[in-house]
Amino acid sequence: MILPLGPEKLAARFESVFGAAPDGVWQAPGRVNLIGEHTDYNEGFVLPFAIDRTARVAVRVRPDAALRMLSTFGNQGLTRADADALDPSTARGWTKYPLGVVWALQQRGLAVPGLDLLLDSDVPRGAGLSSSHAIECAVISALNELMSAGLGAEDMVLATQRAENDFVGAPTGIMDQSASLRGTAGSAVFLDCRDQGVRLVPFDAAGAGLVLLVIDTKVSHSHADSGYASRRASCELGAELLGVRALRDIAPADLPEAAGFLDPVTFRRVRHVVTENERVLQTVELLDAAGPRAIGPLLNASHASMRDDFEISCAELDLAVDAARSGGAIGARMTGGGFGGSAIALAPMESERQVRAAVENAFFRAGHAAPDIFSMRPAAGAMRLA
């Protein structure tokens, strides 16, 4: 596990690098998606929550247009850019995320000043826990305050989505940044991706005698890769052929008729989105009425749909899910964009050790790298630390 720097140590590190104290330190969390995968860009429903792994940025406004950025991880040295001449084609590594935020704010007509920025993060990269959006949300929270821009959460969500889509080149929706910016401790964020409507849904696994485990398979993924983009293209094609604005507008009862209009692959992609939206709605109903112990079958069904209809799982994710269930989890599914990353498993507290052992042993027998397994609960969203 990466040990994060506290705000005081991060500020001190910043001063040693840049020669002056930062104007402040801000943080934003990664997220776990409880259920609702690839529904966000189809204007559907999702149920993520913010986690207690965060990206933290110490930032100081400069008197010129220079952007100087450094991280506490990796071997990339101090990066320099010009706020007046940002070019997506030249951005590299983690710096494309803060640069994308600066660019997106400029596209909104805001004059973004030069900045010195130091990043520290303990959100696992490539694990499907939205490490990139955590960076973007920390940066936009800092800039919103430093510039007195007056942006609301909805504005910041759309700005960071534009940074991802048009600067980074990842065709993502609005789920990740919505959880990071609007999450609260103890609750999942029930988000309507059509109108950004949010309702906080209590999710207290511990109170129900359960633990939510995140299983990082160590298989890295990227939202900018062709697999994610091709799934989005299939969804857009399906909506066009079915004559709707988005797949949100297709009901489960419409699927038999849709099968006659669509080729088999496009139909499977559509069926996943339509049924996943229903699973999100059912999960919210069950959490309200019966609590976390009731949602296990929906987590299992979600994984089967992502594996078979959307085809975004991989051998390691399937192994993690199957092993967790065999060890006593009441429900498990992959989480995130797919093609690697993490799975989640909801298990009785008394079975936690058994579930962990089952997954670790299964990975060892299969010859895979040892997974990183840790418990997680809903945490607070983006905030200023110092």
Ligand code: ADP
The other form holds:
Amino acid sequence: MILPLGPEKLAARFESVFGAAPDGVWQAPGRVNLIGEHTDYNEGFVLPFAIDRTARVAVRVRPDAALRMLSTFGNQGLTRADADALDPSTARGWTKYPLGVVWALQQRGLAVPGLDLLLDSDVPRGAGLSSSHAIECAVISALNELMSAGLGAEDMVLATQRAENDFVGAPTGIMDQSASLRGTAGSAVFLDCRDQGVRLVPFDAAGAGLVLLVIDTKVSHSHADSGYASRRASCELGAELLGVRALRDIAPADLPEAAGFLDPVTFRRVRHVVTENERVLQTVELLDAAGPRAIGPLLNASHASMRDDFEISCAELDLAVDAARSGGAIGARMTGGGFGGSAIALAPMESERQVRAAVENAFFRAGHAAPDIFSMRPAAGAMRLA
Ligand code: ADP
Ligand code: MG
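What about the form predicted together with the named molecule, after the form predicted alone?
The next block holds the full complex; its first chain is the one shown before.
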């Protein structure tokens, strides 16, 4: 477990590195996606929440165009760049995330000053909890205020997407930063990826006597990138053959007819997206009407759909999900892009230990590396700390 530096300690560390106090300290969280997988780029629905693991940045505006950045993580030393000479070919290392935000703001016509920046984060890296967007959202929150740029949440969502897509080079959607910027304690963020429509939906697992566990399998299969790209391509093909702008426009009742237009593989890809969108809507309805205990079967159905129709699960994720359920979870599913990464499990508090033990034992017996298991609950979105 990484212990986060509080804002005072971070500011003190900043001062010892850069020789002056920061102008302020901002933080932004990672996120967990409760349900709605591979629906974002199909202009559909997702239901993530901001977590109580955050990236924090201490930032000072400089009188020149120099960008100097340091992370408390690893021994990577100070990175230097020039705010007037950024382009995507210069992106490397962790600084591509803050630099991508600077670049994306420049693409909007904003003059970004030079900066000193110190990053500290306790969002686990590469675990499907979006440590990258936590950094970007903390940085854009800081710059928005320091530059008096007046960006609203929607603008910041699009700018961080631009940073990831066109500077970092990761084809991500708008889910992660929407959760990080707009999340609140006790709520999940019901997001319509077509128009950025947002509604906060109460998700108080603890109040319902439940825990939400994130099981990081710590595996990342080598075909994750190509698998993601080919699933996206299948969805685009399906939408084109069905004559709609995006799969969002296909309803479950249209599926029998759609089967006649599509080859069997494309049909199954389409069926996942269409039914997953429906499951997000049902989850929201159930959370509103009955609370978190009611959503277990939808989590289970989501996993089955990703395993069988979208074919993005893997042995470790299936094992995590099955073992969590055998240990007493009322619902479990893989979360994130697939081919590795994390699963989530919703379990009664009194079963938490059995669920953890069931997963750990199953991984041990199968010869897999021990997974990391975190308990997560909805927490506040991006904010200024000092
Ligand atoms: P995810 O967003 O799912 O965690 P990514 O691959 O998108 O996975 O982002 C992980 C990357 O973010 C790391 O490889 C690293 O470059 C960067 N990163 C995350 N946290 C930190 C940190 N505390 N210090 C430096 N870099 C970090
Ligand atoms: Mg990421």
